[in-house]
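The data below hold one chain only, encoded as structure tokens and taken in the form predicted alone.
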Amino acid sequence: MEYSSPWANRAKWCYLLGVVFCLMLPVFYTIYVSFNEFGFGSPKYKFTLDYYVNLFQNEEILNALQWTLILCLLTVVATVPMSLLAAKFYKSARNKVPFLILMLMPLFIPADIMAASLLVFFKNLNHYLNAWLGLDWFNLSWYTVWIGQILWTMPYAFVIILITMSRYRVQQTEAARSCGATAWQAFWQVEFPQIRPGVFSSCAFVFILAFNEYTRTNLLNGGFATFTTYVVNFMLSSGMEPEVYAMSAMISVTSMVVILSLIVYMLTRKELRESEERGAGTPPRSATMAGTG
């Protein structure tokens, strides 16, 4: 198929949007139902915002949402720099396969098994530290959930950053160092601007994974509730009430807004960069990379 023609390009985008729409159709239907005053399954539909208003008047939900946002931000702050360092170490390592297996191993362990293993590990570790040193550091709390979230999200962030770093040429760092730049200056001024899209993408991906994660958080939280655990526990105790659809829709919309905001930001930055390069009389970076490839 010739994708250079306008109609072929439009057909490609229609196909892509159609696939995405089919995959997201259950989510869109949940959002649609969440605004129905009569709830799910009713032949009548009347638009209302009452369920969303009730969400923001519920102290338990607001507290769970606050804990969730704090946990997500802390997970991003810890996971992304660690994943970036791991990706840089992988690029310079000689034995790459064992290192890659170790980094991706948490992805192959089912969530229930990982959560139960962490629960047993933290309980025994806290028991021994308390008995020997009088320390109570690893009692189930937000701290243990935070560690569990880091273990869960780090392989994804590592892969995203590693894919972006694969286009970077190490010779550029060597050239910067030969011109007198320190290791930090070479990274921050030469390498980071080129891998920044991957770093920002990993931040958004880690945030969404931490926001939506349930199994590890539910077993390791030590009593406090995140937004996802509150939704699931509320559904198990009260059934599929209209509030559940509103809460589920809110989770879905939050994830989509984060992803769409990142895409718009990246596309805007790309357009501005290419406009500046055209104004300066230099060929766009994408054309340069295509030519060198």
Given for the second form:
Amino acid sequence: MEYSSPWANRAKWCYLLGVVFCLMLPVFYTIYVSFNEFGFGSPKYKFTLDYYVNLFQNEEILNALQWTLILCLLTVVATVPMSLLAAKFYKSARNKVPFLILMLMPLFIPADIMAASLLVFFKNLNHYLNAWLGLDWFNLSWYTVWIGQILWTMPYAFVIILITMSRYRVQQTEAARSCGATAWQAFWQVEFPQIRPGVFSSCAFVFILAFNEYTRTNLLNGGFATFTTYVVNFMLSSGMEPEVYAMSAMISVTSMVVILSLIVYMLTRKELRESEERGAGTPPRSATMAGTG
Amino acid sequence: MMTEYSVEVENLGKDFGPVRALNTVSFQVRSGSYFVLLGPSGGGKTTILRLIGGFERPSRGHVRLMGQDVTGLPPNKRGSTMVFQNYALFPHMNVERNVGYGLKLRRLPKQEIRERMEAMLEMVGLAGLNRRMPNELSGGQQQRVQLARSLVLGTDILLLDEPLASLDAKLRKEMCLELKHIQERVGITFLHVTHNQEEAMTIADRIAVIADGDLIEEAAPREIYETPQTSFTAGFIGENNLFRGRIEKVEADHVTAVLSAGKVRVPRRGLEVSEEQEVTVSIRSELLTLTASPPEGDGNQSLPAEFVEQVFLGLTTNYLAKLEDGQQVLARGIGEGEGESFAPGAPLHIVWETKDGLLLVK
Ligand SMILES: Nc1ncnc2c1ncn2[C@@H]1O[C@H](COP(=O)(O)OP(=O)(O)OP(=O)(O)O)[C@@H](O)[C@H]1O
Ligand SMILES: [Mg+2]
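Shown: the form predicted alone; wanted: the form predicted together with its partner chain:
Entire complex below, previous chain first.
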């Protein structure tokens, strides 16, 4: 590294940023348009927040937004612990391959096929449960969407956690056990702090996947709309109104903010912890207060 | 109350699916002694240690620690702690939190944890490194932290799985002696696994030789070195020359054995042997000499051979010779060439005192 030319390094960065910029160009353009009073394609530009104001005055959209957030959080809460358990199981399993295939299966099934099969499955399940036991559990509603989301996001969370876990050495768990820790204490005090970055990234990833998901949500939701389904349906029914740009901009910005804040959090946290452990210098006051408060 | 044996292993065995890692092993470790499990790679040493520590469940047999049957207990319920070969420090905790970890689990008062932790760091020679992170320590220092983390708990038994294997030769020697001194100071039972015989000889009060899932033999280091009971041990420990043959004549305290290169007389050592029995004769390399003409008389044994080469190793010199059937023979002398010197291919005799021949029947 020390001997490589500074220009090579700069060129690499330019290339990277260039690619990212090209990929993100449509997104940035959408955001740009969403603030233009004259809308898409107009040669004139006048900054406005009108479309956003419209959005936030629209009861339906606010409802959809609220549902989306709840659904995303519920999906994170269910998927991440389940994936963590699955990853732990995988590491201790004798026969890993069948389990791995089973876990990754949802990745290989196209979204619409999976959504359609789930739809049929839930319909039938509900029909028979209803006929035989009088139960109405699998009527299409938020939790059929929820189940669909869990099924779909689990492989991603599983793989992310597994990757961080693979750097973990089991000797540490064994050392903790031989120091007197129970299995839970060893996991929580020794293993978890080391796989925390993976767990957090999988939280963010699952959140974004669930937030952006359209096909499954649309087919399984049984009536209520999430933000994405609302946007798409709105587009299909009323065309590309400027509000659509505003909504799309919001989706993209939310995703980016989640990812960026996660990265910032992980970077600062690691440094903070290490300087605390070393006792070298005092950490910034704000950080100490955040830690205790 | 101290029990006489702090570790008792009874018919212990372990299968990993179709792989038999450990056959059926029984031994006892006297309280307060330094016990070493020594053997070649893959012999089952680690398996034994992990069964004792509670990290594997035995397929058969029992483990008793301090007189109590712990076969069904998890590691944290046993009176033992373990030091691992490497990667066992908690990388997200500094030295002091690593060492204090077990005490904190016991909810001891902060002050007491601190005092015991400091005392232990002092003992393993790490005073002042409290705030270092594990990745800022050398391999030797890391092992000291591990040692401190285990010893600070004050358990009766310490298990060590190749604790010095990842250190360089010089450091290994130093830490070896230090381990021994620490063990003498704290007075608890150390059960140490290694495949390094020098390490074993340095520290052990008793050595158990483990190979192919079996306990081959168990004895004090000196006995193991001077009078091994099996040809396996003779071949594994020290640098012994092993000659296979069969017995021709049995006398009261000697036997005559026919080797491929000639007949020799060997002390019988009270062994039950019969004529025509297959045996092994072992002669330590430092007790062999090479001469042009064999000495007369009953006090010495000799076999004809031819000289191959001599290798100067500093403290010792190795002389290699070849028997008629092609078997290599090693003789070691201190310093360089106080004996005769030979040209490669020169005929000579390998000679040893009759009393130094060791008859092995197993
Ligand atoms: N988890 C396992 N699954 C299957 N086989 C195993 C397992 N652990 C050990 N074995 C097998 O059991 C045998 C004994 O292994 P063990 O690790 O006890 O040997 P060792 O004497 O400690 O060797 P080394 O000196 O190389 O550490 C080996 O043949 C090994 O392949
Ligand atoms: Mg081993």
